[in-house]
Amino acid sequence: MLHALRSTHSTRTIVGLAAALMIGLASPVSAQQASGTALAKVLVLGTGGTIAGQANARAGNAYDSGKVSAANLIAAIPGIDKLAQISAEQISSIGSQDMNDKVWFDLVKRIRAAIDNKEVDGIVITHGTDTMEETAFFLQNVLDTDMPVVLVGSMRPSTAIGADGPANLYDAMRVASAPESRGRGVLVVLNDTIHGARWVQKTNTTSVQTFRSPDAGPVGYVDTGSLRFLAAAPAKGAKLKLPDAPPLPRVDIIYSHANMDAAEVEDAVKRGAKGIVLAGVGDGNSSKGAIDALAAAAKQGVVVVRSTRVGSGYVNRNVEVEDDKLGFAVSLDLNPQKARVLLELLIANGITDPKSVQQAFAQP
């Protein structure tokens, strides 16, 4: 049953056509219906993104993000109401390149209220793909719940030929409503694949296979016929507290490159960065000038974490850089953008000494 969903005839027609192409007009009967049990209740929180995009005439593949509400997206997908009792609310209507602390805090506030009031059995968040991995990892670090929280998006707007959003949203609803999804942390679902928030990355600018987990692999697969997790639910890591209101402490990412000097690091310190994440070359390395500037920043109380601009692999301590001597932490398996999210939260919680920061980065 679909509650509180509004849509225009044109939006329903356009998105519904894409949905029919992707998942067909007939949908399989859910496991809950087959067993005679009540359907799970799932709350969909819309934030915008390509999945809610509409075509723009400025170019053949141009579109504007966040133009279609989450309610209208759901209403246009045949058979999705057989998976769960669905309600939808709009948190924001932005492209995820504009994702910000306020939207993150609003998401947490609404999700926590749903948990505390026992309103629903699962959450689906529609989101742009550009910063989806950061939002997922942020939520993973602050939400203390076994309830499924699933982020979903698309690489093609809702009005595109072969739009992938309807199938992705259908799959996300299937995951969020399934009892076997409980206790698995925050998940990302696109292209019939389920990823964990810690490992997932966007790896291609336009491909529908853009989301991968290079250092771990997917945690499961889902389609209109089945849901398959590849391993038991992981152990739950420690959660971090949020301040009463945004913003989070400022943390800058410095991108390492050939012929680099100290200017970018020194500028970040002057602009008030409380933390710096180095997107280093190779194993999180950089030029002597940049490393010296980072060491000076660390002595001033700026928290420094070395990550890597490389798309996969771990950053290890004390290989080429003397982390113990210089007061640095390393990101291990976290890419720069996720290292930044975690460091923001750590600083907000008063965790700033290198040893404690390093311990936090090592937690699952």
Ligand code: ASP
Given for the second form:
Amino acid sequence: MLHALRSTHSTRTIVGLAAALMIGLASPVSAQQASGTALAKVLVLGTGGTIAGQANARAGNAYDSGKVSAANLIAAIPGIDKLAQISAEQISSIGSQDMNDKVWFDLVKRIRAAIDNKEVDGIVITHGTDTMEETAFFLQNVLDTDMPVVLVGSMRPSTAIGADGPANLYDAMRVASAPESRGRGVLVVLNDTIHGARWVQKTNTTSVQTFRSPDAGPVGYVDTGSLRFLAAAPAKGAKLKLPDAPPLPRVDIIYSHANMDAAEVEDAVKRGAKGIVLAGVGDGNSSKGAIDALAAAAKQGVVVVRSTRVGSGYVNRNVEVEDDKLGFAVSLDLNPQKARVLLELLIANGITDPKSVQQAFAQP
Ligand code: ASP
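Same protein, the form predicted in complex with the ligand this time rather than the form predicted on its own?
The complete assembly is shown below, putting the previous chain first.
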């Protein structure tokens, strides 16, 4: 049934379909319905991921990402039509390990159109978990809206026993349709927890409790019966311009390790990297050979940002590395993959001098 209903790049109003699939299933009456208020309109944009995954016979736990359309994922969730008037479109059907500038630009185009035409009250994006934090942070830095934009995925494919996708999607719908979610930046919802785009990270390869915000904590909690935001002020992002078409400027991440020489940095420069993010050891450190090569790259006009492979904590300026003298910026609380996204956008906007780059990284 799910396969037969699969749609690509098409809009589908879900409510009727969902209702048809849910005959006989009890669903709670929403507060909005009880009070007679119109349901919020939410657009679901499917991109793929495990949430849309289907089992593959090659191994007991094997599956292929991005096989089920967002429309069919919604249609299979009892009671979700009581939360919002839902429509769904497919932007891509990929595992998020293949996420790329084209899909990002397509997402922005569609979301901006929905905002400009006042089509909806909220957006849900179904997405693989591998690079969800990068897409969330990218959107946060280019979308200028108070409308809730919520990314959701799952750790188990839709065909798994105990699939977490339906509950996550239900939660995401509750967040995206709620007025109290407005003005909180781009959000990530998994496992009953709401995270802010700046802080969220995937931290476990397989557990359903994989997303955490090590430096800030979650921004809220949601479940089938409640939605609670904590007091923390949301980060808003830099609000940078997007070029007319992809690709964004090339920024490479160099992973630091023991016994490291200059080769990786020099190779990145040879490949034409306009920026380099160091996934440094500790407080964004690296070997003398690598730091010297980064300093040489910076002298040639490559923008260098020191981040860390550690997974939490801020990278500080001028502690063991002479950032002022060498012309480096530091990523502060941004992990290497998010530092890369921000640096791509900054370079695309012509912001390349270390001082301005540093200021942009400090912008919450
Ligand atoms: N590889 C998958 C993806 O990111 C993993 C997931 O969605 O959990 O698309």
